[in-house]
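Only one chain is given next, in structure tokens, and it is the form predicted on its own.
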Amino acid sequence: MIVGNWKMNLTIHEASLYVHKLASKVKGHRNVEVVLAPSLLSLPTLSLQVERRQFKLAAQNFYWQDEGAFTGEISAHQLRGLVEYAIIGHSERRHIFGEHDKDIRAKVQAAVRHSLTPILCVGETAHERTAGETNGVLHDQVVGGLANLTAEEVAGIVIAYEPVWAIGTGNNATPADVENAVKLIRRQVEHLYGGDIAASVRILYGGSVSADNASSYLTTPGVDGLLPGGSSLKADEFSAIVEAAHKAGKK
């Protein structure tokens, strides 16, 4: 699974042109699911433009209430029919916009309630890593994000490990770092919901992902895909990441 998070980039027109370019470069593979997460403004246009067998769509964010007097917000209910996935708890939402675990938990529940698949992002900061708090941070974020869900609901959820210290910094996590974190995440899911559910949850890695290092992460035990940011805005590089996923999936 490769999820391209475009963040706050591209106008509606630019996004449409870029998807057209991606469609000609990204090959369709049965063993790779490609998801695009454009800005909210572009979602209605792209939902009509994309070939759903080639690309799925994801929302970058939404508010947890279904409707009401919440000026400027959109709900999971309003996203139904536009997207299949929703990114929740990205470090930029947590650390720039001050979202807390209770906000993340409410968003995960709202997504599930409206048949959207959550992509729950978890990861530690540089300070937390230096202080040896990685295990505790991942535990709290996983437990908090999945609270009040049934085992059946958790089985379909995607979790993305995104160490904050590696996002957009070029300070890449090593495959060993990622493998250890993924083991911790899956172990926590197993503790809460059992081994079968833990095995079915897809876990992605995100953090300075590029075409050059994609293969090393995709072949890391326990990693089911990637969540690239900046590299998802470069058609050649993004298509190369998709190809790396295809090759890794064949092994």
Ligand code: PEP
Second form
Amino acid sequence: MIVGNWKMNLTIHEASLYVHKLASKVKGHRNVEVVLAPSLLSLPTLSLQVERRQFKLAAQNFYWQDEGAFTGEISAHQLRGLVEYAIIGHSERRHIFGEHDKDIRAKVQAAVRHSLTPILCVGETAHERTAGETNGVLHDQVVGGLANLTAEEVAGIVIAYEPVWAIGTGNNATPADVENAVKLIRRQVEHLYGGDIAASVRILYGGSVSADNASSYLTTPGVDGLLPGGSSLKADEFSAIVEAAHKAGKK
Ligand code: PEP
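Form predicted on its own already given; the form predicted in complex with ligand PEP follows:
The complete assembly is shown below, putting the previous chain first.
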């Protein structure tokens, strides 16, 4: 699975042109699910434009209430039909917009309630890493994000390990770091929901992923895909990452 997080980039027109270009570059491979997370404004246009067998769509964010007096917000209920996935708990939401595990948990539940698959992002800051707190942070974010879900609901979700110090910095984690973190996350899910559920949860890596380093993660045990941000905005590079996933999946 490859999820491109476009963040706050591209106008509606630019997004549409980009998808047109990307569609000619990304071959539909049955073993790779390609998900695009454009800005909310582009979702209605792109949801009509994309061929769902080639690309799925994800929301970058939403508010957990279904409707009401929440000026400026949109809900999972309103996203239904436009997207299949929703990124929840991205570090930029946690650290710039002050979202806490309880907000993230409410969003995960709202997504599930409206049949959107959560892509729950977890990861430690540079400071937490230096202080040796990575395991504790991942534990708290996984437990905090998944609390109150049934085993059946957890089985379908996606978790992205995104160390904050690696996002947008060019300082990508080593495959060994990623392998350890992914093991820990899966163990945590296993502890909560059992081995079968833990095995079925897809776990991605994100943090300065590029066409050059993608294969090293895609061949790392336990990693089911990638969540590139910056490199998803370059059609050539993004399609090369999808191609790397296809090759890794064949092995
Ligand atoms: C992200 O947006 O989640 C991300 C990992 O960004 P980048 O690939 O630019 O580090």
